[in-house]
Each structure stands twice: as structure tokens, then as C-alpha cells.
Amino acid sequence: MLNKIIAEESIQKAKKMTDKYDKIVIVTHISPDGDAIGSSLALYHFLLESGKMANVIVPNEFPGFLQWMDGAADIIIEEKSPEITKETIEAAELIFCLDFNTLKRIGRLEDMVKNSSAKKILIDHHPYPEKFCDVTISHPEISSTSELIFRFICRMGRYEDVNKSCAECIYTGMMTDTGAFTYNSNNPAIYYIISELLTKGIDKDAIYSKVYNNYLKDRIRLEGFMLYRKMKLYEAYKTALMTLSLEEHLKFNPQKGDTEGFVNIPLSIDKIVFSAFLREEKDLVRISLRSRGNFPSNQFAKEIFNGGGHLNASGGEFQGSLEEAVKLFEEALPRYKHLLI
């Protein structure tokens, strides 16, 4: 039996705004990962199940091992079909807000969702969230929010609508946002809703192959161009740092999402406690961070690169060089090594 961690007043608002419409927009943030696709097809195949009308929104492209999921290829990309985008939105008379907790990360749907009259309901589980939603749960000491989807769904007493396919999401988004169940996966609720999930007839070895070996060659042989010319040890503070250009990741026939995963590695290194990959795009540099045991990356993100996340799991970005953003990396490491224990 699962703990009632949403309050109920959210859940009772909630349910009654559900219940109430039927033209429903689903949105998600940008670069959406396997948390975001997952939590928002989840939902997306409930409210089908419901009998609504759903939409699932995405500011751009997401990676391709994560499109063999039902209903993924009905997913409106905002980049490619923007007036469709804009339809579908002005259309809506509830919004579902998935995986972000500020408006600025959904990129050119910001306006959009800001500007439109539709009830709006916020369900994340990232730290510090605005005030933009009708109803705003967000609980940061979950691992997903896929966890929180099915939360959300069993509370409102439909767990019978929950069909193979939205447990399918459910535990993609659980198992990418936890690396597979490698960090934020202690809580004995998870695997409680994983035995759930298996009974909705899902293949959890099967989700796993598709997510994880799946990848195109291009991908592999930039993994290994990392490991081997691209990552740097800083010993005394127990710290792994990759660091990719531009021109470098141009080589190698970028896809998107084809470096997800890649600042996990590191930390299969013996003593490393703290890993950084940093990836220049055209105006800015991504910050990717990780970490083990209780070093806090999210509190080096959030000082350093203006960015957040949780404990072991975190991120940010850079207005600047690539250079630029590595000094700035090395410089802060002697502030935090009473932390890197």
C-alpha cells in the first residue's frame, strides 16, 4: 500500500478538473528525457482511457530510444508543427505541466501556456516550483515524475484505467530518472509500484533493452572518444570532468539525446564521487551533473552554474565559452572538497 504523499485537496481539485474536461493539453519541457516522454504518455493514455481528448506538446525533439513507446509518435513537436502547436493549445481547456517547475523551461510554449484561459495543473517533482497552476503538486523527494503520475492516478481511485501502455511509460520515466535504479531508488515505495506495474503485463527487461541498447554506432564510438581523449580526473577532490565542443560532437553525426547518460559513467570509477559533463551547443554550454552518496550537485549547480536538480542528480547552463565554463568548474571544486567525502 502506498503512502499518501499528495495532500488531498490537491488531489480532490485535481480530480474534479479532470473530470470536468475533456479537451486536455499535456506539456513538457525542453529536451524532454525519459521522465518527461514517460510521465507525459502516461497521463496521456489514462485520459484516453477516460474518454478525453488528449494532446501531448513537446518544445522539440526527443531522443529515438525513446519513440518505440506507445503514442509516441502522435507527440506534437512544437519546433516542427508550430501553428498546429498554437491550435491545439488555444483549444485546450486543461493543461497538465509535467516534469518542470518554471515556465522558462518549456521554451517557446512558455507564451503559450502563460497566455492561455485553461485551467492548469502542475505535476513535478524538481525543488522550488512557481506559482503558475490552478493546483501545483510537486513533491522534490520523489524520484520521478512518473511516480507521481501513478500516484496521482491510483489517489483519485483509477487504477483500473491504468492500461499496458501507460504502465509501460510509467516505468520507462521511473527508470531513466533514477539511472536504471541506481541513485533516488531506496525508497521501498518504488519497487512497490513496479510489482503493480508487472501485473498491467509490462516487460521490464524488454523496456530496458530498448532504452539502453539501442543506440546507433555513431553514439558508441563518441562514448568511447570521450572516455578515452575527453575525460579529465581530479583526484584530490574525487571528481571526474568530460568536457564536449561543438565541432568535436559534429564528428559523430549527432542525434538527439545521444550523449544522455554519459556524465553516469565516471562514477564507476573507484574513489570518483562527483562527475561533470559539459556540452557546448550554439549559444550556451549544458551543464550535466552527478553524483554519489550525499556530495550535493544540485547545490554546485544552483552556486555555480545558476542551475538545479536534486542531490545526486542535477544540471544547469552557461552563457559563455566552453573554456570558460571549464575554469569556472575548476576554480569552485576547492570549495566543495569538505564536501566530497
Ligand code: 5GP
Contents of the next structure:
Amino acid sequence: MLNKIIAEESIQKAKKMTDKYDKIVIVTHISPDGDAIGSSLALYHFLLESGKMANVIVPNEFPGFLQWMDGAADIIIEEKSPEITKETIEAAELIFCLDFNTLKRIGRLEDMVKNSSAKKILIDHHPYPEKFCDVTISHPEISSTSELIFRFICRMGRYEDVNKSCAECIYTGMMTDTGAFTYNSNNPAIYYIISELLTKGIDKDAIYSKVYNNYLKDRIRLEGFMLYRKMKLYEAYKTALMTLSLEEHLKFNPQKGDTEGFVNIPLSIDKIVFSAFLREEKDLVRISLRSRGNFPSNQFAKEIFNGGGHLNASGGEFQGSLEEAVKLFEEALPRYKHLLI
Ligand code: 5GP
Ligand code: MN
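The form predicted on its own done, now the form predicted in complex with the named molecule:
Full complex below, order starting with the chain above.
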């Protein structure tokens, strides 16, 4: 049996809304990752199974290694379909906000969701959620929103309505938000849930392969380039930094999500506890931070780059040049020395 983490009152309120309303929209954060798409599609399959009209809306494209998922082709991408997005949100009676804690994280969907008169339910695991929903189910101690979706469905007494597609999506989100169960993954409940998902017919080995053995050759060459040519170590701070300019990226046939995971690699170097990846985009520099152990990468993200996230995985944006971002990063390191070593 799973322990009851979500408050009973939240379950009852959310259940009432889910039962009552038929036109349901699910939104998730910009640059959706495996947990964002996994949790959203899992809830989508569950709602369809329950006879509801549901739509998943994301602000922008998601990576190719998630496009095999059942329902992925039905996802509405605001950047590509702004009119359909607007109409769908305007018609919504209930909006689920998944895997983000502040409306800032949904980009151009922010105003549409904020101004909608639909009831709203947040299900998320990022710390310090803002209060913009009628029901807030926020559990930073749980490693993925997808796990929370499984718990939510079970607590509504609807385990039977978890079909195979739903189970695959839940597994994918749990797997990607724990680096295939290599971090944030010591809670025994995770493995209880996986055993339940296996009884629904998922093939976990095949899912691993579809997500992680699905790279284009340019991506693998880019990884080699980054590690050989672009990784700088600050051994006195147990820190690694990689940067990628637009010009460099263009040599490797850039694809959405093709740099995902790079930031984790330097953490496999002996003694490195903090890793940063700074990637130049058209109008800004995107920051990805990862840490091992107690180093609060999210505090660094917040204080230096006005971002946020989890203790060991966080990020932010920087309005300026790549060189300026590197300078800011390097100047900040000494101030965090006491936390790094
Ligand atoms: P990633 O490095 O995979 O892009 O992001 C890792 C985590 O950092 C995300 O799951 C999210 O929690 C957080 N994050 C990334 N970018 C931002 C940002 O611009 N603002 C905030 N608040 N959090 C971010
Ligand atoms: Mn997540």
C-alpha cells in the first residue's frame, strides 16, 4: 500500500472538480521535459478513459525522444497553433497546471491561464509554489510530478482507469526526473509504483531505450565536442562549466532538446559536485545547473541568474552575452566556496 502523502481535503476538492467538469485543459512548463510531458499525457489518458474532453497544451516544442509517447501527436503547441490554443483555453472549465510552480514558467500561456475563469488545480513538485490555483497539490519531497499523478489517480479510487498508455507516461516521467533512478530515487514507494505500472503491461526496458538510445549522430558528436573542447574545471571549487555558443551549436545540426543531459556528465568526474551548462540562444543565455549532495544549485540559480528549481537540478535565464554570463558565474563561485568544499 502507498502511504498517503496528498492531503485528503485536496483530493476531495480536486476529485469533485474533475467529476463535475467535462472540458479540461492540461498545461505544463516551457521547454517541456520528460516529466512535464509524461505527467500531462498520463493525466490526459486517464481523463479520456473517464469520458472527459481533455487537451494538453505546451508553450513550445518538446524533444524528439518524447514524441513516441501515446498522445504526443495530440499535444497543442502554443508557438505553432496560437489560435487553437486561445480557443481551447477560453473554452476550458477546468485547468490542470502540472510540473511548474509559478505562472512565469509557462511563457505566453501565462496571461491566458491567469485570466481564465476555469477552476485550476496545481500538481507539482517544485519548492515554493505560488498560489494561483483553487487546489494546490505541491510535494517537493516527491521526485516527479508523474509520481504525484499516479498517487492522485489512486487516491481518487481510480487505479482501474490507469491504462497501459497512462502507465507508460507515468513511468517515463518518473524515470527522466530521476536520471533513470540514479538520483532522488531512494524512496521505496517509487519501486512499489513501478511494480504496479508493470502489471499494467509497460515494458520498462523498451521505454529506457526509446528515451535514452534515441540520439541523432550529430548529438553524439556534439557531446564529444563539449566534453573534449568546452569543459572547464575549477578544481578549487569542485565545479565544472560548459558553454555553447549559437555559432558552435549550428555546426551540429541543432535540434530541440539535443543538449539535454550534457550538464549532468561532469558530475561523474571524481570530486566534482557542481556543474553548469550555459547555452546561447537567440535573445538570451539559458542556464542549467546540477549538483551532487548538499550544494544548493537552486540557491545559486536564484541569486545569480534569477532562476530556480530543485536542490540538485535548477536553471535560469540571463539577458546578455555568453561572455557576460560566464563572467557572472566565475565571479560568483568564490562566494559559494564554503558550500562547495
Ligand atoms: P533544466 O536544466 O533541465 O533546463 O532545468 C532543470 C530544472 O531547473 C527545471 O526542472 C526547473 O525546475 C528549473 N528551472 C530551469 N530553468 C528555470 C528558470 O528559468 N526559472 C526557474 N524558476 N526554474 C528553472
Ligand atoms: Mn518534474
